[in-house]
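To begin, one chain is listed below as structure tokens, in the form predicted together with its partner chain.
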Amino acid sequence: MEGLAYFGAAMIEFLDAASLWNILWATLLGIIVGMLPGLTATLGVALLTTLTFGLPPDEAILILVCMYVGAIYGGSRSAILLNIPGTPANAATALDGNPLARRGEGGRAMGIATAGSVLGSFIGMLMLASIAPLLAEAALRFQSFEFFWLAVFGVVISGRLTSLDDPLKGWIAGFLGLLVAMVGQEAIYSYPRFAYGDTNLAGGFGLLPVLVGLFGFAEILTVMRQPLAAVIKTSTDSVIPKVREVLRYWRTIIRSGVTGTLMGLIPGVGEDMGAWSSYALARGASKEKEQFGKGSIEGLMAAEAGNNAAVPGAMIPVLTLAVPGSAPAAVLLAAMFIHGIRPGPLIMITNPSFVYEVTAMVFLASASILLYGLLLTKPLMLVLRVPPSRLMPIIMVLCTVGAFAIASRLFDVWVMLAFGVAGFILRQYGFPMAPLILGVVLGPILDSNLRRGLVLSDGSLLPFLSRPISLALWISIALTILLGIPTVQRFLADVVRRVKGGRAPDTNS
């Protein structure tokens, strides 16, 4: 009940003219950023963090949440119409959305995507409001040992799930991120690591310049390197979803909402996996499996409900553990620190209303994507006609300003450029960016908690291995690594085959 009162108070707070204006423009900007291939939710949130750091904390975080929700939804437009996911989270959307568009049912597909996104967000929002206080309470028992393993767990699981075909590259990206975080003064002795006498390096790499480089400049270079899209499909049918069509798949919506939220909750995994896992589960449970990949309404709904539910899901660990659930959530976490909000296990004690304020922000952002989805879908299609040759130079200007503005250091612009080029090269060779970013965020947590834990245990590793939560975490890490090794996978597949082969005669007899 207390939660509901906080939620009500937050809703009243955000229903003034200034906040409503911020919700409307930030969500619209988010949808546009999401629609444009090459501009991701991460970049949108990072650039807006720069823009809004002079605003009061509540308004700034509201704008960022609206941008985040809007961008993940907006990516479905280009996935459906162009078969190019606007953000990586919409890749599963393209599988069924684009076949529908090619059949001349683009409007119907966009309507279903809108319904799926909004309902997925609502389910995620309910889970955020109910899980976050419980997780925060559980996290109060976390000590340095658990936080150390949580940081390792984040990097390992993110590396595994964002690089399913080659986990090794995911893990390498994660450890590179952790090393990036090691540059600059450390927390115990203020010793400037890897600074070589340079005062800028002694200050370390700022998260935002690194992010803008990896998700902005690197993305610009990637778009320029790819062949350009020349055909844009338009739709003439209605974009308003039929209530009966939506309600028919209520089981899929709930399942996808829950799955997406849980995927968002896992550190560094995020919306992409929220969509893919919801889609896979929907196909497994569907009565119309053969339709999947050919224009299935159920598949499209599952993918969009899954990725949008992952947005509030990714905020759960941000608020309760100060560990991001996804790359855009990492920027949101950084923005909270910039604004003096201290998320973590103590949040329900020091700032209990904040969790429900974020829930209200997700609700308002979801309500405005419904509004835009129903009213503005067709005019927004014009955005897809802007050629990259005209758009990308403008984005580059924004990236430069975004990297510079937080600390007013030209060094940050060079950091953005260096990480942009490095990120482009790494992406060309199949290294995912999400674990790298997670590594940059988790590096200081891992560093300080490992050393603090070792001091507490007087150099002994035993508490790291034997405390109950630590035990569960390191076993999960070990299993994730083992199951990511192809030899182990082949061995297990072989064992399963033999067991099945051995059973077959019994069942026949």
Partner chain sequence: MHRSDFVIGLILLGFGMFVVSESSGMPRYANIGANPVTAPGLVPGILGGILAFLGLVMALRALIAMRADGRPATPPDQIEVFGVEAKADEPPPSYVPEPPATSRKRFLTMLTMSLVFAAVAVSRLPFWLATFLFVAITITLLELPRFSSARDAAVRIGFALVIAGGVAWSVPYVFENVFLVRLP
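Having seen the form predicted together with its partner chain, can you show the form predicted alone?
Excluded here are partners and other molecules; the one chain stands alone.
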């Protein structure tokens, strides 16, 4: 009942004219950012963060949450019409949305995507309100030893799940992020590391210039390197979905919402894995498996419910552990710190209403995408006709201004440019960006807790390995790494094959 009271108070607070205006324009801008191929939710949240310094903390976070929710939803528009996911989270949407558009049912596909997105967000919102307080209470048992392993676990599991074909690339990206976070003065004695006598390097790399470079300037280089596909000539039939068509797949919606939220909980995995996991589960349980990939309403609904449910899911570890569940959530975490909000295990003690304020923000943003999705679909389609040659210079200016505005240092602009080029090169060689960003965010947590734990244990590593939660975490990390090694995978596959064949595995092979 206390949580319901906090939620009601937050809803009343955000229903004033100024907040409603911020909700409407930020969600609309998020939809536009998500629609435009090459612009991601991470980029949108990072750029808006640089423009919200002068706002009160609750209004700034409200704007960023609306941008986040709107961008993940907006990517379904270009996925359906162009077969180009507006954000990585909408890749699964294109599998069934685009075939529907090619059959002249683009309006129907966008209506179904809107319904799935809103319902998935609502399910994730309910789980956010119910799981976050419990997780925060459990996190109170964590000490420096557990937080060290939690940071390592976040980087390792993110690298594994965002680079399934080659986990080594994901782990390299993650530990590159940790290395970047080590540059600058360390937290206990303020000793400059990797500074080489340069005062700018002694101050470390700012998180937002790094993020804007990796997701802003790198996106500009990537988009300008690729030709833009033509918009599909599709009949704009009704975008308002039929109620019975939605209710027919209620099991799929609930399953996808829960799956997406749980995938959002895993550090660094995010909305794209939420969509793919939900899509795979829906296909496995469906009576219409043959329709998937050919214009399945159920598949489209599952993908959109999964990726949008992952948004509030990714906020759960942000609020309770200060560990981001996705790349946009990492930027949101940085924004919270900038505005003086300290998420973590003590959030339910120091600021218990904030979790329910974020829940209310997700609810209002979801209501906005329902409004825009049903009423403004046709006008918003005109945005897809903006040529990249006109759009990218504007994004470049925003990246530069945003990087400079944080601390008014020209060094931050060079940081943004350098990391943009580095991010572009890494992408060309198949390195995922999410583990790298997670490494940058979790680096200070890993470093400070390792050093603090060694101080508490008089230099002994035993508590890092023997405490129950630490033991579970490092065993999980070891198993994740072992299962990602091709030799181990082949050995396990051989064992399974021999067992199924009724023969004992050959231990000498």
